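As a starting point, one isolated chain is supplied in structure tokens, in the form predicted alone.
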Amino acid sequence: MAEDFKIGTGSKEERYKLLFAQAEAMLRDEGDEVAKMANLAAMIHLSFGFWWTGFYRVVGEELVLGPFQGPVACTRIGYGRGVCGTAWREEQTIIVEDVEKFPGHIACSSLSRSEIVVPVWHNDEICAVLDIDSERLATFDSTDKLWLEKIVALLK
């Protein structure tokens, strides 16, 4: 089944539309949140070939590493720290064109150059964040924001 989610062709918008439909079908009957996050991270990662794609779950006052695809990552991130903690605190998606210019950026890998972090909402609270890193500068834009917010909403 993984071969169904290889890096696609077509516009970014077309690739996200296809990914959304596939994710919606795959997640529809699954009740376990970790299983959903695991498959969703793999689907996004394989569809776009990002450097790192994964979730950090809210556990108390910190984010704890959840399902991911890519190299070894930071295990815990404090509330308001780095891009992930800031997205959690500000309750909004954050796009960083150059991580070296983000105050307080947590460098889990020196190869990461740009990043997007999307809050995952459940019962009017953030329960996790989706974190995606790219090896290229300015990878993410409003199209990524729009579609990734729609995709993580499938986790409800």
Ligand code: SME
The other form holds:
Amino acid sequence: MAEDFKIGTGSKEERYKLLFAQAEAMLRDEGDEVAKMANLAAMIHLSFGFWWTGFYRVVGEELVLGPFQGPVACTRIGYGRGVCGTAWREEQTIIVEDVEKFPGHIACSSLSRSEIVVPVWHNDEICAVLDIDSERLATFDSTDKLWLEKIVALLK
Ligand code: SME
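Got the form predicted alone; any chance of the form predicted together with methionine sulfoxide too?
All chains and molecules follow, beginning with the one already shown.
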């Protein structure tokens, strides 16, 4: 199984198609949220070779660090703070082409240049966000948004 999840090849669309099918198969029989988030983070991270890929879970008034792949990250983010807290408050995916131009961006790593944050919905409420950081500018676009929203919907 592990060798299926090396850094992918092909177009972004092709990689996401394969990743979605693999994620669907992997998560189908698992009921535990944390286990599902952990494997999703690993699969996404390895498929694309991102800098940091992980989840922050809604716990009370804060986002708390969940399963992730990559360097050590900040553990708590307030509602409306940073890109993650803003995606939670605005209830929508946020794409940041250049993190230095996003007011209030929280820099967990100075090497992160661009970012996407995708809300995870459960029973009409946001229960977590998926956060992905890239070392390159403008890595994420509407294709990432479309597929990552489909992929996190598998967590339901
Ligand atoms: N950059 C995020 C913080 C989390 S780290 O990137 C892992 C933000 O501004 O919310």
